[in-house]
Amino acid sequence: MAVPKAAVALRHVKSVMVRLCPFQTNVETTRIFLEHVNSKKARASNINCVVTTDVRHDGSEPVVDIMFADGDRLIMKGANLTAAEMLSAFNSRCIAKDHKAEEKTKKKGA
């Protein structure tokens, strides 16, 4: 299943950990996800955002585990997802980060 390139930015994002067996039939997404944070251009937008990969054998489902500098975390489980639907929960939360961090900006401004 062919993705398309989303513009994927770790501003906000403090670790990214990723957990999966890749021997599962349903791993395809979490990959595709891991390709996308792990971009040169993802890993640009934030130096300091550590993405780690946990690669088991045991027939677990994958999880991708991502903790926000704020103390927020999103954990999704990649086998009920699509590559899509991740990225877009992804980056709806990193949206909503820069916009609340735009309003303390210009409260402080004000």
Given for the second form:
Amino acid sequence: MAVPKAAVALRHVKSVMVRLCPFQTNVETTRIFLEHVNSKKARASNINCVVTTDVRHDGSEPVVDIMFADGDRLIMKGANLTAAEMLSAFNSRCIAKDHKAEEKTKKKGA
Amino acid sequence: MHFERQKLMALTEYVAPNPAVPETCITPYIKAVKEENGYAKLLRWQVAETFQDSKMIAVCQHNFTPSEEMLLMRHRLRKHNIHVKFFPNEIVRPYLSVSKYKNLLPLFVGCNLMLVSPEIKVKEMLQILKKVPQINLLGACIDNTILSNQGVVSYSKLPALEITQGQVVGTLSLTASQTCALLQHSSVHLTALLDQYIKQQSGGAGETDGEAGEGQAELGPAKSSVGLDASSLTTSCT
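Show the other one: the form predicted together with its partner chain, since we just had the form predicted on its own.
Below is the entire complex, every chain and molecule, led by the chain shown above.
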């Protein structure tokens, strides 16, 4: 599985909630995503971001719920997603928010 | 050309031999047998030993933890004789698929660590893991029973074995003691009533001494016989 080596940046993220049932067979990608979100660089990018893991045993699908600082919410159901897809979806939204923030600062400066 | 010459030429025509079959088509391809890595053998032996010697095996998701926190966690766990083990999934999965811990296979995906101990100290382990939010408990195998996260938490809330054994013994003996009390109940009640009657009679003895004395004499043997019956019943119950 080709997982991007680029670090996950949690600058615009308020909280990350990961719910999974570890005895199921479709949680591998969600667990890999969780490892990336908990990596050293990711944690260093935003110390205030809260990452919670809800480990259950009810046969439910693995779900990643990301709350952004500007109120946006990204819910990813990782049962049929690869880790690369989840990370690219998350990173694309982070990059979009970076652009928005840059435009705002330019407008304020001008 | 003359016919004989033609015939001779046809007879002596060069017939090229069939090209030989190349060696690569004949000789079978022998795959070189890869010798097992000695380190892999050692790890496999260690995994087998760990699973055999431990009564409590907890599997946790290992996200990045700063080395200081990891060191502190290992120190606190070591105080309770709980060891932190890391094994590669490629070594553990084949061992698990053959052993009785088959149902733990789905847990060994991604980055894991194992907390193993020959004793069962679930409460202490959970208290220490609470302080390290990066380590998430996925499941455990305690006393040959596979438990989920909630199972481990409820196991920690159970009372000690001696207390539960005492409760069971108490419940079992309760029925026998109740039977005894039921059997004795009628005779005990009768003796109490007679006692009260005697007291009432003796209270009225100040008015009529002779009659009270006769009444008491009559009651005396009856009371003693009732008392004897009650005592025989009690001895038969116990």
